[in-house]
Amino acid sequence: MKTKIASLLLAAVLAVPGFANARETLIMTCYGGAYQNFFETEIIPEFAKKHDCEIKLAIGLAKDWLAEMRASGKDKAPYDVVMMNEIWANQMRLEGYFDPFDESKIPHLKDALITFKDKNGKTSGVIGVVQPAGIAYLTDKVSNPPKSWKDLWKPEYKNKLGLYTATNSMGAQFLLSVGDVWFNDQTQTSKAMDKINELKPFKLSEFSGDMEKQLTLGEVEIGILDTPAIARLMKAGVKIGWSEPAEHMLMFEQVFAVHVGSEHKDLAHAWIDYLLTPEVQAKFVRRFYTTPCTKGVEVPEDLKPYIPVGPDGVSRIKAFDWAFFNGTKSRIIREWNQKIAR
């Protein structure tokens, strides 16, 4: 009787639907929008059926995942693979939010161009998406571009430049860079700040959407943009050039890395590299116009036009020591404010 009645049980619990084949879920961040709507439809597909499992994003913002993340703490993941800004990805590896990557799991991690390593000396993050940026100036007014950072402090582009805020990571970007072009150091931000008071007036921007209406409109003739906005604009037929300074690139990019926490860490080591693929890569390349940021990959013809920076160029890119900027990021955004915004 007791064997008849457990087997009942287990047929009404089979019945329920999607017990029998439940599937592994993988939970990772992402944007909304453009992004969203590429991963849900042109990336995830393919692997959820390869590795009978689900893939979901939450989507949102980084000062968002980072608050949740240390919310939950270390032992519980509200998120298995993490995607964001370095300025972002540093704090959290550094504070032990990061696994070290099982390299083995991560195969196409050796054609990786840019990865990152924990305090103790351990692979914990890498770049699976790389947007250089440069200068971007208006074809029909600007008629002698700068090539260099230094150029945009010369006479002729006075009250012609848009900046982004400290707060923003290209503006933190820029600041490091004023310090490394000028003294040398990247952590000298004071005298940077200082320096960059002698661009004024410029405009300011929170965001780079922001800087592309402001070029769009005219409102500014030099601004600093990436890549793949500079194609963007082209395509909307605005007269629109880039020039690479000679010093070095700016990159917006993002980071990849396993939660420390995390239930599914081979599945998260299967995903990222997945996200490694030529195959992957190309469809980041021909969808946002991005560059290549693994060996093996190269830009299209037909898009060579819109992608000025090949995989070469990815060495071309500074290196910023987001550690320093991130412990003096309260000190730095208020002399920022004091100096630059007021």
Given for the second form:
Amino acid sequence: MKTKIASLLLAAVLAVPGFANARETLIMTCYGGAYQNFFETEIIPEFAKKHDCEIKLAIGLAKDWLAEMRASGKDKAPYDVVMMNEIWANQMRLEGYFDPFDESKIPHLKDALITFKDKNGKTSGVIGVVQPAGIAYLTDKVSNPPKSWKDLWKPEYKNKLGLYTATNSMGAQFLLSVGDVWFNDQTQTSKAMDKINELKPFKLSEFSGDMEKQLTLGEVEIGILDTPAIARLMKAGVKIGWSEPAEHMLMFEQVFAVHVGSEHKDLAHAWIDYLLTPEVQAKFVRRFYTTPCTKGVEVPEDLKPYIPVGPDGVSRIKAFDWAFFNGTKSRIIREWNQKIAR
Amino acid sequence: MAVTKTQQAASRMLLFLPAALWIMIFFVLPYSFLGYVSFKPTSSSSAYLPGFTLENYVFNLTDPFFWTILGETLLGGVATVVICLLISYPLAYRLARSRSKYRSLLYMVVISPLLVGVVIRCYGWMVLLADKGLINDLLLKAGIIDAPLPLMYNMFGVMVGLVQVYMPYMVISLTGSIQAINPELEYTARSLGASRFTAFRKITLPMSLPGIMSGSILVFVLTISSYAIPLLLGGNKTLTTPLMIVQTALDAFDWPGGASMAVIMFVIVVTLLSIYIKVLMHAMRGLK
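Having gone through the form predicted on its own, I am curious about the other one (the form predicted together with the partner chain); can you provide its structure?
Full complex below, order starting with the chain above.
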């Protein structure tokens, strides 16, 4: 009798949809809109089929993910794989939220152009998407575009500029960059802010979409934008050009890392390896006009007018001391509010 | 069977329970946690450090910049309330007294902005107020101005957005209050020789104080806690306390610092509102 009841219970449980075929589920942070659509339609299906798993995207922004990760603690992973800008990833890496990669499980890691190590010297982050950034300008309004960051201080560009707030990763990069370019020290943020003050009046953007909008509307004539955004605007008919600053480029990038508390680490490693494959990298390039950031992937001939920086140009992107920035961020933002945003 | 007093009390408790649970889970617990975090030492490598400190409060309470921004935020709230009240009162009066068959339609028009998201409405204002926006474009083409007027990315732009977004709350509160006043009272006052303005000043205005109170509290609280409007229409150059709290807690990752700012603001706003309610209640008691 007991066996019969047990068999019936088992049969009932197996009949519940999804139970019998419970697949491993991996959660990754992702931005909404085009990124979400791209992952869901072009990237996830192939991997999910091959590994018989489910990839769920946690849509949001880095500051929300970080708050969630901190609130959950290191043992409970709200996300298995994290995708975010290095300015944020650096903070979480220092706090010990990322697991060192098992490099044998990510064979394509050796092809990556930029990786990050934790405080023990183990690789725990890899850049999977690179969007080099420089100086954007409206071609019908600016006949002699700036060629370097220092050029922005030329009187002829007065009242034409758009910059980012220091809370935006591009704004933070620009601030550190000004310190580097003018004072040979990216940690000279107070002096850099005084220097940025000399550029007033300028418009301030909180995110790159706002900068794109301001350039499109002609509210600003010179701004800071990444090459994929320039390509999108060019395709949309905006008369826009782009200069690679002589000193160095900035970038919007996506770092991939595995949460230390993930219960699906093997799958997480496989997923990151898949994202670094030439096939997936090529898809990123074609869809978003990003610069290839793994060896063996080149810019296709038909996309070269829209992707001015190839993989060889990645080395011309400045690396910033995010540990310094994050460690003094509170003071920097407060000073920025008092000096710049008033 | 007679219902005992205990059973009555139990059923009253049951009715009260969902609301009590709701407040406990979504108000008391988060605020308690906020208060707890505000006393934790700040850390640049974790959410906060063990132990407790008053340092966050001392830092903010002695920071002139924090007080400047808080003062501007509260003043902005008061200004928005006053502007909303001045614009909404005649409209609410008209709505309350109207017998037109289009009254419902008018009401819908007033509250229709609430059907569209704040961010979308802000983008609408951007199209109008921007340097190359519709208003500046028309004024420039008409030769009335030589250079674009600074209509956005400043306090003016923020106020325009705040007033437009929160005005329906004031209109709704006032309309209900004015509707409750018997029109005969005004007619009687006028038949006794009072001018239209005197009848309004002595009867309608004082009797609509409950509506003014609820409308102004709603608009004030929504205004000073507004995030999207100052962010989008202020162009990152009009700092308010909520923006500063978000920057501190989420951008700078300083949870204790942001939490202490939020607690200070909460205490000050509750104190100010308590005084305001007390003064208005006193004025209303004088009417009885």
